[in-house]
Each structure stands twice: as C-alpha cells, then as structure tokens.
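Taking the form predicted alone, here's one chain by itself in structure tokens.
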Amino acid sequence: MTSRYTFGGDEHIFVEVSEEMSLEAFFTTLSMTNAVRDAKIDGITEICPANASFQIKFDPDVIHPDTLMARLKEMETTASLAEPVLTTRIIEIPVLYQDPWTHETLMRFRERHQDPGATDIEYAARINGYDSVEDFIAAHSGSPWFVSMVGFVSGLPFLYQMVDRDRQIQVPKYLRPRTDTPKLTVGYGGCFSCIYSVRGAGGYQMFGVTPMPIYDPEQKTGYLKDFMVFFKPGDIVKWKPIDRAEYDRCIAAVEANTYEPRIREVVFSLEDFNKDIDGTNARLEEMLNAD
C-alpha cells in the first residue's frame, strides 16, 4: 500500500492511503494521524482523518511545506510497522427500521430514486440479492461496523461493515439528492452506512431511525456533556433492531435525560480479525452483551 502525498493550496497536505476503502487503509490512516498528533509538530493546526486518507492543515510561516512533507513521509514508515491493534469502544445503537418518518420522506422524493415503485430498503434488499426486507435487516444488523470517519456535517459517522468483501452491502446513492432527511436517519450509500446527526439534505438510502442522540451542541444530553459529538474514528457499532414500542421508550428516556447507550471497551486486532472474521465479530458481540 503506497500513499500519495499532495499539497492542497498553501496550508494543507493531503495524503491518500488507498483508492479503495479497507480496514487496512483505515488502520494506516489512524496510525498516521495519531502519530502526527503525538509528535506535536510546531505549525500543525488541524488533523482531519478520513476513510482511507487524511489531511493536515499547517501554518507555512511556522513550518516550511517541504519540511512537513518530508516529516510525514518519515513518520509513515514507522507507523506502518506498528501492530494494528486498537483499544476502542463497541456501542449498541437501537434502530427502528422502516419507520414512519423516513417512509414519509422517501415517498416525497421517489422521482429522484432508481426504483420509484419500491421503498429504499426494498430496493436495497433486491439489488443485494436478499429474498425479503427482513433478511436484509438481519444482514445489516447482524455484524458490527467500524466508524472510519466523522464529518461531512457535525457528528455524522461513516460506518464500514466488518464482513468479507463479497458479503458487504452495496447500495448507490439517490440519482439526485433529497432536500430533506429526518434527524437520526440510518442511511446507506456505496459501502457505507451512516447516521444523519441533523435534519437536512441528503442522498443516502434511508432504512430507519435511531432514538439515540449523537450530536448535541448545547451538551445537555448526559452522555454528551463532555463533548458534543458522540462518535470517534475507531468506534465499533452494533445495530439493534427495535419495534415502535421500544423506540417510544427510548425517546421517553432521552427526553428525561436518563438514556444511557450500551458501551463496552474492547481491544481489536486487525490481524486476529483477518484470520477469523466471524469468530472475532462473535466475541465482540459477547463482550457487548456481558453484564
């Protein structure tokens, strides 16, 4: 895996680790950005990790662009030798699939969709070869997902499915973006799932909603009092399908500020995962559900 380094104007260096998303590319990106952060290089003002790339913003009056470029390339050699092990969190995210709010929204925008005669989740199930929506939901929620980056809008996580490449769900975005998407919609585009942190425009297929806030700029939500954005790159997510009654109970707990997400600390080894994907995922789920 050979990274490509380019300048972005006078104040940015962009590093493309890979042209395709993979956990190997993600770990290289994470290792590099962590190394840059730990090095505390004078002149660096911002570090922005992405799915398979990252960008460094710097002050050229403090550090020469060529000097920083050379430093980053040196650091990549060291970072690439690091064992791909991550101490992180696995988080259970409840999802009401086929909810009434995203259904109402998607019906307003069928002329922008590949299959106007089907819902988003019906279309996704069909093109991925599933016999029913229920089978598709079981596949979407059956394995964990890596948070590979957070951004685009504040707090929005991009999630990469932790299964063999031939089992990964693939769904194109809308032909033309919508002008509306409900807050906390669970969406899908390309190989990525996501959660829309705020209401707004969007082009990802809509599968359901979660009652769990993931972004609170006022930091009134109990588990967001220390930081307004819930997710971090490297988090692992496990979707939990819920019914309307459970959704309403979660909403009531959120409004009472008593809702607490299920979170466990785990150690994730990329080497172990590649040796036994299903076994690793099963162990992660066991740790999540441990009392």
Second form
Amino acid sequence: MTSRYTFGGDEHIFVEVSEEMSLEAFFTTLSMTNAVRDAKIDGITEICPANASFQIKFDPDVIHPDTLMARLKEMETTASLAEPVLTTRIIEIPVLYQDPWTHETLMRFRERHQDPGATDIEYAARINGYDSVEDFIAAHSGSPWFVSMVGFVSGLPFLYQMVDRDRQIQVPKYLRPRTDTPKLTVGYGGCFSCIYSVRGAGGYQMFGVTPMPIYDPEQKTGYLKDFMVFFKPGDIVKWKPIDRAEYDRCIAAVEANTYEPRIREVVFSLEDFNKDIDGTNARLEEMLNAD
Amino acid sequence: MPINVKTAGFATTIQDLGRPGYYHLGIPMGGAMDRFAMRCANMLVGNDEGAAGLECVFMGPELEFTQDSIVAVTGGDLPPKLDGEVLDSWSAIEVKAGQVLSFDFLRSGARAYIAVAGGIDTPTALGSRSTYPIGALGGVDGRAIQPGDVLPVGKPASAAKAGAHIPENMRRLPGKIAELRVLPGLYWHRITEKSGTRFFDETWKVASEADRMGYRFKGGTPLEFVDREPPFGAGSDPSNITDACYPYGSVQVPSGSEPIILHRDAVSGGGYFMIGTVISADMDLIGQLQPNVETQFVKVDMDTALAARRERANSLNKVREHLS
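Having seen the form predicted alone, please provide the structure of the form predicted in complex with its partner chain.
Shown next: the complete complex, the earlier chain at its head.
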C-alpha cells in the first residue's frame, strides 16, 4: 500500500492511504497517526485519522511544509512494520430499528430518495439482496463493526462492517441531502454505518435510533462525565436490536442517569481476523457477553 | 456589570479565536471568521487579541450597557450608533452606563466585530467561548445571542482608553471583485486539465448558502471528471471519495457543480472530493463576502501562500505598533 501525500493549503497535509476502504487501510491509518503523535513534532497542532486517509494540521511558522512532508514520508516505513494488533473496547449499542421518529422524517423527504415508494430500510434490504427487512436487520446487527472515523459533526462515528467484502452492505446516500435527521439515528451511506450524534442535515439512509447518547456537551451523562464525545477510532460496536418496550426502559434509565453501556476490553489482531472472520467475530461477541 | 441584549441582530454569536484540538472528533476550531478584524477590535479596547467579542452578520444587535465601558467595532462597514448618533468604526469608543449601542445598515462586507474592554465573559467550553450551535458549545447556552440575554463582561485592562483608531490603509478587506488564492491539491487529479484551467479563469458568485460552516459559489461551468472505476466505499458519483478529513479552507465540489469552501465551523470530514484549499492568509476575507459578490479564484503555489501568510502577519504587526 503506497500512500499519496498532498498539501491542503499552507496549514494541512492530507495523506490518502488507499482510495478504497479496507480494514488494512484503516489499520495503516491508525498506526501512522499513532507514529506521528508519538514523534511529538513541533508545529503539529491536530492529527485527524479517517477511514483510509488522515490529515495533519500544522503551523507553517514553526515547521516548513516541505520539512514536515519529508518527515511524514519517512514515518510511513516504520508505521507499516507495526503489528496490526489493537487493544480496544467492544460496546453494545441498542437499536430500535424502524422506529417512529426516523419513519416520520424519511416520509417528509421522500422526493429526495431513490425509491420514494419504499422506506429507507426496505430499499436497502432489496438492493442488497435480502428477502425481508428482518433478514436485513439480522445481517446489520449480526457482525461487529469497527469505528473507522469520528467526525463530520460532533462525535459522529463512521462504522465499517467486519465481514468479507462480498457480504458487506452497500447503500447509496440520498439523492439530495435531507435538512433534518433525528438525533441518534442509525444511518447508512456507501459501505459505512453511522450514528448521528446531534439532530441536523444528513444524506445517509435511516434505519433506526439508539436510546444511548453519544455526545453530551454538558457532560451530565454518567459515562460522558470525563469527556463529551463517546467514540474514538478503533472502538468496536455490536448492534443489539431492541423493541419499543426495551427502548422506553433504556430512555428512562438515560433520563435517570443510571444507563450504563455494556463495554468490554478486547484485543483485536487483524491477521487472526483475516484467517478466520466468523471465528474472530464469535469470540468478540463472547467477550462482550461475558460478565 | 453586564450588557443587556435588547435585540439580537440576524445571527450574532460570541466568538474568540476558537478551540483547536478537537477536529479529530468532529468539533471544529470555530472562532471569528475574520480573525484580523477580531484581533484589531480587541487591540483597540486594550484586550488580549483572543478575548471574546461579538460577530454580527449583515445587521447588528442593540446592546444596553449597565456600566461605563470602551467598545470598538471593526470588520465590514456596519456603522455603530450610540443613543442614535453614528460613530466611527475601527475606533475605541467611550460608552456610559445606560447608553445603547446599535447599528446603521451594512454598507459593505458581511461581518462586523464588537469588542468590549474586558471581553465577553461567558463560560468557556473546551477552552473557548466561541459559539458552535451544531454541537451546542460555547456562547450563551451553545447558541447565538437572543433578546433578554445578559452578557457578562470581564475586568478591563488598564490600557483601555477611548480615542484609538485604525486608519483605512491598515485594514484588510476584500476588493470589489473578491480574489481568493487557492493552492491546488487534495483530489485535483480527479478533474481534467481543461476543467481545472476553466475553474480559475471563470468568475464565480457567492451563493445564498454561505455561513460559518461553509461558503457556496455558483455561476461557473460544472467540472469535468477524469473517468474512473469507483473505489470500494467511495460511492458511485464521480465526486465521491471514501469519507475523509476536510482541511479548513478546502474547496469541495459535490457532483462537480457548485464549489463549497469550508470555514471556521467546518464539518470535519465527508465523502466529497476537494480540488484545493484557500490559503490561510485569505480565510479572513471569506467572512466579509455577501451573497452575489463576484469572486475570482487565483491559483498559487506554496511559496506564494507562505509569502502571503507573512504579509498578513506583518499587517497585524503594523496595527500593533500603531496602537502601542
């Protein structure tokens, strides 16, 4: 994998690790951004990893753009030798699929959709070859997902499905973006799932909502006391389909500030994963469900 | 003793020089769009250049002062009035307790900056008072100011005194036809050479969708793409990329039709390709563009970008020397 380096004006260097998305590209992105962070280079002000690329913001009054570019290129070799093993956490995220709030919203924006006669999830199920929405939900929630980027707006995670490429769900974005998306919508665009951290514009298909807040600028939510953003790149997520009664129980717990997400620490090895995807995923799920 | 907001203007927000360091989580640095003007306003009233003030868009608020103070208004030409009497902008003005600061109609530019001696003293969020409404951070409860708000003011520096003035030749504002210098790069290779040349040759106009997140431009010819097989994860539109980071100032062109320049409240990433980035020296100027202003994108190289950056820093230094 050879990265492409380019300047974003006089204050950014943009590195495209790969044009296409893959777990290998994401791991290279993580190890390169970790290497840059560890190198503590004077003048670097922001290090932003993305799915298959990353961006460094710097102060050209402190370090010349060409000097920094040369240093980053030197690091690529070292970073590519890093063992693709990650100590991270797996988190269970409850999802009420086909909820009333995203349904109301998607009905308002039907004229911006490829298939105005179907709902977003019916459309996604059909074009991905699933016989029913239930089968599609089983596939979406059946394997774990990697948080491969956090961004767009406040704390929004992009999630990449941990299955063979031929089993990966792919759905185009809306023809024209909506001006509204309910907060905590579980969305889908391209090969990525996402959770809208705040209400606002959006172009991803809407499948459901989670009752679990992932961004709290007031930091009142118990598990967001230390920091207002829940996700970081490298987190692993397992969706848990829930019904309306369970959703209402979760909301009540969130409001009482007693909601505790299920989180377990795990070690993920990309090599082990590539050797046995289903086996690795089953072990991850076991660790998530262990007490 | 605070300032009472009587009317709020159009989208008046508390801004300082922003909160860098959280872009990797989708929280942009924010802060004044025209930082040169914001710094000048603060200098005029004896504040640190990074103190919080008010950024007004197209129209100003009405503010009632409850104590004697010094204020300054810089940026676009939005003439300040004190109890109805028009005063000079780019000047330190004395305000008496009970007086009301209001504004005449905007004559040119798009944003004016109000600094108050002592600075607006609302609570900080992630190290800044800048308002970021999408993330409900900073400002007053994470939003633009509203009538009835009471804005706390910090302790003025002893240097604060009325009378200081920044003459016209020391200010920095866009020309009649705005020129924005762009360093090509990022996904420039995705468009044809002919299309790239035409992008810089044509004159564009600021579209109505122009705010702190980004400025959209219209009126030019849609871009022509180099053919490709869509990479896995990118999406089928030729303007799609596997979702990536967006530099501040980057020029994205969804579907190749209307360029959008991301500004201080940028979305941190997404799935549209970008053809280059507005150089740091010209970012301030974007904040002063009204809809329909004619705009010329000018292609520059890195040496020119760095020279322009030094020139902007020198302009600020001249103001500092002039006021010291």
